[in-house]
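Read the single chain below, which is given as structure tokens and is the form predicted alone.
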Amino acid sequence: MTLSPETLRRRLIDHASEPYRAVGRFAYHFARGKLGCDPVFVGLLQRGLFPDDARILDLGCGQGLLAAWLLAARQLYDAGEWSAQWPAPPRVAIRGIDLLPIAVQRAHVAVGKRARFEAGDMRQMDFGQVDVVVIMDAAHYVDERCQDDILRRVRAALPPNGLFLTRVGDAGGGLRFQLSNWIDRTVVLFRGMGWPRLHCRSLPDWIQALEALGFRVETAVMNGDLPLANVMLIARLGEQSGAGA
């Protein structure tokens, strides 16, 4: 059945968010709430970033939602739902890292066997060999020192035609970095982390610093209607790519 790409939107929504009722009414309200106000899911759906049986390493990934949705995605359209106007989506592999027990927790109870969650810090933890690494939002939580490490060892992950995407905040972005930061600050402090020092970088120095690891980056925008200073970085190794905005 063809959806229109509003409607596949909202199918994704449900379907994606309903195995956290098992959770609880918090993880259940939260993930219905992220994915339906965040545009980086669609967004990641609408580009077909990832390749087809990609092994996705999920670093920061709190309780799951990305894997939940890119599994609610693939269930869909094996189901015979999706939109014409999207490219099909890929079977993947997904490990993700968090920090917080309790997330991994919530993952594990919602995603269960379809997906691997740890607990563990992605400064010390082993990333092994994967297709695809994914770090959203969470880049800014370490020090700077600590981010040129992760990107090294990132690189180090990949094969040679891997694909490392991160949204950052754009330190340059001016007052819209200065409500993305209050945003992050105060989704880090209802979480139970305390007040967070944030490590942010101007747009032009992470594509430096990516480039500087043989990385071309091309930049999206992934805000929707919020004055926002996010961007997609989405940075690949052995091909050209242009740059977005």
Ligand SMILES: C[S@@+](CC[C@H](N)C(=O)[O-])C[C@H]1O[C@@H](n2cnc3c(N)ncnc32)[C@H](O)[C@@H]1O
The other form holds:
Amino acid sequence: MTLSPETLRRRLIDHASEPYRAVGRFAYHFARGKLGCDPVFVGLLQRGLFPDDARILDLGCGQGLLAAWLLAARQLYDAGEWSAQWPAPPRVAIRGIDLLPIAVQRAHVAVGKRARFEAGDMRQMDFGQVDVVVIMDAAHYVDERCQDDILRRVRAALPPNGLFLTRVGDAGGGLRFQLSNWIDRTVVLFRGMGWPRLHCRSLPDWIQALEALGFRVETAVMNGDLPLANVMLIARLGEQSGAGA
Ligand SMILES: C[S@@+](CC[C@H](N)C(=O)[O-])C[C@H]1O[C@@H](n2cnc3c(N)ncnc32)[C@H](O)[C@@H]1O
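Let's see the other form, the form predicted in complex with the named molecule, since the form predicted alone is already up.
Every chain and every other molecule in the complex is listed next, the one we just looked at coming first.
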């Protein structure tokens, strides 16, 4: 059945949030809220960024929303419910890592049979070999020296045509950046983790760090109408453009 993009978006939010009912009310409503309000999830699918059969490593995966979203997309697609205006969603194998054991536990209960989640620190965990690494809204929790080390290890974990997707706050983004930071800190505070120091860079700094490692970098704003300074960096290795670029 061909769906309109808006109907498909709603179906996806329902479908990807549903497994979080087994975790509890907070996890379920958080999933619905985030998947529904953050345009990045639709943006990733609309752009067809993930290659089919990709091994994806999601660093700072939180409660596993990206995995839940991509798996729900493929399920709907396989059931014939999709939009002719969106590219086919990929089949994926996802490994998520997060520092917070409670987030990993939620991911595990909701999506754990179809993906793999581990509690750990991205500064220390072995990344293995994967096709795509994702760090969404998580790189700024570690200091600049650790960020550089993580970027090097991401590069080493990828094949010659690998893809690195990272959403970062642009420290040169003025008031929008201040608002993004304030939201981040408030969320962390509500999780009982205090008022963290965030380590943000300007967009040119991020791009330079990635290009120095051999990535070709494209930027995409996937914030819809939200007044935020978050930017998705689509960093590719190799000569060819990636799927759906
Ligand atoms: C703003 S949340 C983003 C979660 C997820 N990427 C998403 O988009 O839904 C940032 C996550 O990064 C995790 N995090 C922070 N520092 C980390 C570290 N050193 N290693 C692994 N995860 C970390 C936090 O526990 C939190 O779940």
